[in-house]
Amino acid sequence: MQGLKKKTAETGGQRAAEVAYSAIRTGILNSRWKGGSHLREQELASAIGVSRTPVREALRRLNAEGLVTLVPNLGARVNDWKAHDLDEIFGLRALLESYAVELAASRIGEDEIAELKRLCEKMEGLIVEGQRIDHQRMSVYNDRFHGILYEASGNGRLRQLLKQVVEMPLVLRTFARYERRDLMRSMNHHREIVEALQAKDGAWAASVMRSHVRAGRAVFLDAATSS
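Can you give just this one chain, in the form predicted on its own?
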């Protein structure tokens, strides 16, 4: 909990509700609080260094995003995503992300293509046989990769929908679930998506993205059903 206090000090003049929201949301997405964990308002307020009112507002926002469920007069409970939840989420991702790259194929610029290639190299550089994979850095690079694709779609509403859908499984998600072979397959998908975008072939890009998302779905559902 010390990390939450430090984060508050660094944010300075931000509104208390925004500070509380950011701190709690980050904690959930980073698995500080597992699915089913009870978040008590007073404990959060003390840890973050704000009053209960901004914590209450932050929990309402997180409830609207689907990350927590409000518990009357107590606080909230971190949502515990089950196999059927992940199945629904990845189904939506396959539709939305494939549409995003199909749009991006006709709009993406050379600078974005170059950045996607650099991110591919960085991610591939983390998968070295015999060495421990830095999953945190992998996750950062991967999120940036997909973020560029969303931006290149040029569709603001689609980007907002993807933001809502993709963040839900992050509660459960970590690249530590992936075996090395799963990561290599994922990296190959990334490379082929970039090739398709460079060729301005939206149908090709969309097809690979669907395969990419469904492969991730298989990994997560296997982990969810075996846990």
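Mind pulling up the form predicted in complex with the DNA next to the form predicted on its own we just looked at?
For this one, just the chain is written down, with no partner chains and no other molecules.
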């Protein structure tokens, strides 16, 4: 339970509940605890350096977001992910994310398309023959790419649902070992989506996005069974 507490300088400006939330959240996403672990309020509270009150608030929020499961009088357990759960989640994600690009196709502007292209270049730049791939950086660019599309959909609640659905299985990203050809295909999808958006062809963009998500599902399924 060491290392959860961040430097006072960072936490100073924020509310304790927010600090607790992000501390626990990053802990879960970095697999500090394994799936099914019981998260004790007092333990978390002293590790983070706040009282139980904001910790409880954080746990409720994480429960609503699907990262932990709360049982009355028994507390919180870290969710673990079976193949069935991933099927549910990726099914929803394919649906929502393709809907988002379909909406985006008729609303997205030149600036955002330019930004998408820049991100494509950056991501492709990370795939160099014979070199190890910086997955961390890749994730950042990829998240930004998809985030721009959520925004461009113009539907705030859709954006919110998507962020939630996408985040759930993110614990497995650590274990997801993208092969080079998976990544190449991913890059091609991105490029094709941008092209479809530029052509204002929502159906095309949506179709590619569905493929994109379902291809990602396969990688995560491997991660789930092997972790």
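Positions refer to the first chain, counted from 1. From a predicted model like this one, the values you see are computed outputs, not experimental measurements. Take the two forms, superpose them, and find the largest set of C-alpha atoms that agree within 1.5 Å; that set is the rigid core.
The Cα shift for R159 between these two forms, taken after rigid core superposition, is smaller than 2 angstroms. N30 is among the residues whose C-alpha shifts by 2 Å or more between these two forms once the rigid core is aligned. Annotation for L39: C-alpha shift of 2 angstroms or more between these two forms, rigid core superposed.
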